[in-house]
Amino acid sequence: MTVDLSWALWRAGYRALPEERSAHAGAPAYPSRLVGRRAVVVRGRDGTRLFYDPTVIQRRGAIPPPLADLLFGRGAVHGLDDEAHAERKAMFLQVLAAERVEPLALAIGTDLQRRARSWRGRDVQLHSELVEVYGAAVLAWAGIDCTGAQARRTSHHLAHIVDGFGGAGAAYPRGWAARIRADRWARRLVQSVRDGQRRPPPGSPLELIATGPGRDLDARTAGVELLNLLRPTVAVAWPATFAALALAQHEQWRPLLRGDDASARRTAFGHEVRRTCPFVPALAGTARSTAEIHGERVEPGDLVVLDVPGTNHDAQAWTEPDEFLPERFADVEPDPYEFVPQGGGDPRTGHRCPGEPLTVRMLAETLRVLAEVDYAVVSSPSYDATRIPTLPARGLMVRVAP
């Protein structure tokens, strides 16, 4: 009898899909069950193409509400399909256009550099530091007047939402408590702009969501989508913590990431971190039409699960897939159907994360700063593979030289 994948993910975390894949002799597509329903697990280029084919797959009803509503919020763009999804996605593409997010990436680099000066001669928990730097920067960029202790508190609430989405122990109820507080806060922000009580900078995300492209959304849904700009930015603290660990483990890269001429190398290093570090173990959709992949039939109503790590480590696409080799991305743009840490396909027409270019820039700026910091990891570099999402032990404690 096939073990339900939802139970396996809760029990074994990131090991669940590799274990199930091994039981099916490494097949690129195989039958499974998820939340009691028939499912087909796919990976690799062909699997990604199927998963992002809107004529075959829809998002509505694929992720159980207790998880989807916690991470994304009720009524969010992630659960929409077809024209409704395209209209809502257009708002995010406008807000997250390259020229709009570049000031945020640069502010993060500047703020992190300033913060790093205070680390000298101390032990610091890097993950917490990154949460606070990213959170304060994205709040200011979004046009939200929130500084000091309030910004730190809000940043950690957003991090609690991310930390709880895998349903791990006390993190899950803590995540829901943070989600409820954040939803109320964001709804009030939007309503205060619409009532004329608050005037965010013209063109800021808060202004655009409240009275621009998001003006037809009710205040609660608009608040949810505002959080879907803020929360993912704070969530970059997870891969960034693994980036800091990778830099400590591959010291030969430190001098290569320094200087104005190292931008492309920093981007390549960040890509390899995202390819290899554990974050999203799988993505799910619901079949709306019949399809076949590698001999496995998909029927309407079936769940289709994209094996994200299995795709990012697919030996058909990657040379030495289990090795950390940033040079594989030298002067090469990642293939959108083989490299799927934040989804696959075209972000303009599908469900690939529209904030991925911002993530790339944030990691590059973070690496620019960290390459200049003389630090050593003093906590265990290991992570709990059964916990989703996971981090290096103790959030990666580092000792910074005086």
The other form holds:
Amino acid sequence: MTVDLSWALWRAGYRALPEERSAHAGAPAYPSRLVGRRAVVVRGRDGTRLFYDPTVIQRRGAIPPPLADLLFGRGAVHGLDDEAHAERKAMFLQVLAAERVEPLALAIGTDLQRRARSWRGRDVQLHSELVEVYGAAVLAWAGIDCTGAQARRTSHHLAHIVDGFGGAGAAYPRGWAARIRADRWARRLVQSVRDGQRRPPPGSPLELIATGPGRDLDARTAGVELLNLLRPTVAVAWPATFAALALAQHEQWRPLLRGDDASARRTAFGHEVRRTCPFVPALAGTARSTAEIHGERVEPGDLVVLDVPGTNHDAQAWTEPDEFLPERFADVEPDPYEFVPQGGGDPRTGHRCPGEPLTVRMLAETLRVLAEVDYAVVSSPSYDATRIPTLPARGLMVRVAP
Ligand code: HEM
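Now that we've seen the form predicted on its own, could you pull up the form predicted together with protoporphyrin IX containing FE?
Next comes the full complex, this chain leading.
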């Protein structure tokens, strides 16, 4: 009997899909079960194309509420389809346009550089440092007046939501406590702007969501979407911690990532970190029409699961898929159906992450700073592959030279 994938993910974490894949002799599509429903697991270019075909796949109700409502919030863009999705997505694309996010990426670089000076001669937990720097920067960028200890606390609450999404032990209830508190806080922020008690800078994300393109959303949903800008920006601390580890493990890259003329190499290094580090295990949708993929039938009502790491490591698309080779991204734009760490396809028409360009710039800025910091990893470089999400042990402790 097939073990339910939700159970396998909870028990075996990032090992669940590779184990299931080998039980099906590495087939690019195979039948499974998810939360008691028939599912078809797909990967690779064809699988991604199917998954991002809106005539075949819809999102409503595909992700169980205990996960979706914790990570994304109730009523979030992630679970919308068709017109409703297009309209909500347009708001995110406007807020996250390149010219808007560039100042945020630059602020993160400057703040991190300042913070790194305070690390000299100390051991620091890199993940926590990154959560605080990213959190404070995104709060300020969003137009939320929250600084110092309050910003630090808020950043860690947002990180708790991310840490809880895989249902790991105490992290799950802690994530929910943080979600409930954050939803209330964000709803009040939106309401206070609408009531005229708070005046965020014109054009700031808070203003746009409260009274701009988000003005027709009820305050609770608008708050949920505000958090869908703040929380994932803090979540970049997960791949960024793996980036710091990769830099320590591939010392030859350190000089190559320094200086103003290294921005393409920093981007390539960041792409390779996103391709290889464990973070998003899978994506799920519901079939709304019949389809066939690699001989596997998909019937309306079936769940379709995109194996994200399996696609990012698909031997059909990647040479030496298990090697860490940033140079594979030199002078090439990643293919939107083969490289899917933040979803695939076109973000303007589908569900692909609208925050991907920001993520890319944040990782590049982080690498620019870290390449200048003389640090050695003093914790174990291993991570718990059975826990979702995971991090290098102890959040990566580094000893920084005086
Ligand atoms: C660690 C970095 C990040 C990762 C790994 C990540 C990953 C993802 C993935 C896998 C999806 C779902 C794609 C799909 O359902 O097809 C997604 C959607 C989304 N992400 Fe990100 N993301 C990251 C950073 C960000 C950032 C920085 C923002 C905004 C500031 C953001 C905002 C969103 C939103 C609003 C959606 C929903 C899009 C939709 O349903 O149309 N993400 N992200």
